[in-house]
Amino acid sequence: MTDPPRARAPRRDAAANREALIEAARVLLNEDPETSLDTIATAAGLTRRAVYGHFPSRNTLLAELAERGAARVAAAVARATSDDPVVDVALLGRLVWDEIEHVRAMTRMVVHGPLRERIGPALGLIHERLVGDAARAAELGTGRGDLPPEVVAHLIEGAAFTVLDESTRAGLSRVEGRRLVILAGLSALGLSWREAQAVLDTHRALLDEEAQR
């Protein structure tokens, strides 16, 4: 009996071309979410026909970008946690922000559009962690206890999406955006603005990447 034929790995040039398309799309779509497939192909140094060999439509290219981004976010939030639920909410904001802030326009397009389902697994992991943080914070008296943890988690997520929109519109810097997403999340958890700022000041080494340099 002969062994079944093995699937051939893609040729090196084909794999390189695919990555060139992904990178060109990431850069151009962040500059203009309406960028055409032709423009992306040109930037990658490929013909339109070559593009269709990898992605049959613009939407399939966008879907892969969204899934790759979601995988990076999921890996980032798994890298660090805090036993203090208030600090953990702030840390989650920092970890997610640092993964998406350089592609804000494209991220907005994904989270507000039909491709959101592609990042569902990553959002689900974050949501579950926020629900747990909200429940523990309520038990400890460090977060609001007037709403169910599920609702509080949604409020924190909504605050983060609002910061994403505002930071893109106003062109906030990486540092300004990070600070705002942390403070907004803590506010949604139930902290006053002074309490939220105190958390940021106390844990600056953990919550501010630049402070560690």
Contents of the next structure:
Protein chains: 2
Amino acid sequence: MTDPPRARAPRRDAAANREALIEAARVLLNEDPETSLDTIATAAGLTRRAVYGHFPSRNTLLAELAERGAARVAAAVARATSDDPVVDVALLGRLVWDEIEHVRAMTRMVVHGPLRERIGPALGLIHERLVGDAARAAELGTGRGDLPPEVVAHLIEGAAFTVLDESTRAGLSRVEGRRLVILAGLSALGLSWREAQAVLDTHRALLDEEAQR
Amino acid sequence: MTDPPRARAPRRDAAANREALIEAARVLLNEDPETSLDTIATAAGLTRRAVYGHFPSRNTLLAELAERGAARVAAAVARATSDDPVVDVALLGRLVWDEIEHVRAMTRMVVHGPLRERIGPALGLIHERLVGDAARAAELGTGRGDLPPEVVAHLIEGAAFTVLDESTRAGLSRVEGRRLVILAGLSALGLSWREAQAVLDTHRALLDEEAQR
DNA sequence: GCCATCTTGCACAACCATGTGCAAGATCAC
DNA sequence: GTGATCTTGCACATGGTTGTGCAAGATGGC
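What does the same protein look like in the form predicted in complex with a further copy of the same chain, given that the last one was the form predicted alone?
Let's see the whole complex now, leading with the same chain.
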């Protein structure tokens, strides 16, 4: 199980370079999801060749990046829950948003690309919670009862992606994005815009900085 | 202005082949937006080499395909209007949906890719109409007043794309897709799910086959 | 049937990626 | 300082794409 005894400890700068690569990838893939390894390596202050000293393939690097993000999202999602399904949808929107709004393009790429399976668990967590919320909200009569919970969950998720795009286009601030993702999500859940606004008014913490810490 | 006198009329099969290419591109690009020219040509019963007898470049072919689609959508959109902005949004959803539900992937690719400028006019038509509807609906109090009309229009458009995905995933029929795109659009406009349903109940023609002919 | 009009088949250039091999150098641990 | 641990720089293989050139063949117009 343990590695064969090393003659010497690994160099510290190597670990730093590895991080630099991941960080550069995060930034660049966000601007262009198809950025080449060469571009990423250069941005990290390395050569393309050196990358292969840290990752066996380009895809491995992307996978690690995706999994780190997924872990962060999963942790965030576990941070808070609400018994009221409507509030829970809003809460979920806020929690996820704070984790992904700065990696918009990456999110699109990972969720809708072949790397999706790498982040399945985190996605599943969110999805199942949304499905549950949609079902309970429908029972309570506070959420839409005209569509299957599964479909409603997809609509909410889709609305979040729309807000990601809109956020880029309009240059929304973090808080504006939060508000929009919550409003769009609640609309998809079937609330009228006044009802959605009422939820925000009642639960001010949804928009507060670091409210759920 | 007139072409230099031809020694002879162009061959009929050539024109047919040109159409076959476009048709094959339509079908294949729908399954995979990055299908190669070779694949398209073969599917059309031609060689890759022959394609260059009809189109100077791959992009030219895509552009023609996109422009044809845009023209169809623009024509459809002009087919009907409603004075009630809420109904107009539903109507728009239905009209556009019927034109694009069978070219889902293409739509995504064209709207969000570099070919977008080729279809600017058609897109602009829809967008402006949605913005107008959102503004009027907000004034009337039937649509959301918490977001700028511009943003509301984007939410509605985004909802339509979400339904495109959902339609593929769940294998929705044409009519089911219509219903869903309308419901999702009206939700984005700020209606509660019961209000949206009421719109559908009042305007049965929205779901009828060939209602707006 | 003639001949212009496509179409084919093949070769080729160019581009742009990823991934490897290897020798020489820089850097850090000890 | 010594030596293992990275990093570089280069060459090269591989695989994919688009776009061209050109001769030979098939097809349809007149």
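All values reported here derive from a predicted model rather than from experimental measurement. We call the rigid core the largest set of C-alpha positions that still match within 1.5 Å between the two forms. Positions refer to the first chain, counted from 1.
In this comparison between these two forms, the chain bends at a hinge between two rigid parts; from D165, P148, L140, P121, that hinge is at P121. A two-part rigid motion is described between these two forms, in which the smaller part turns by 14 degrees against the larger.
Once the rigid core is matched between these two forms, the CA atom of E34 is found 5.1 Å away. For R116, the Cα deviation between these two forms after core superposition amounts to 3.2 Å.
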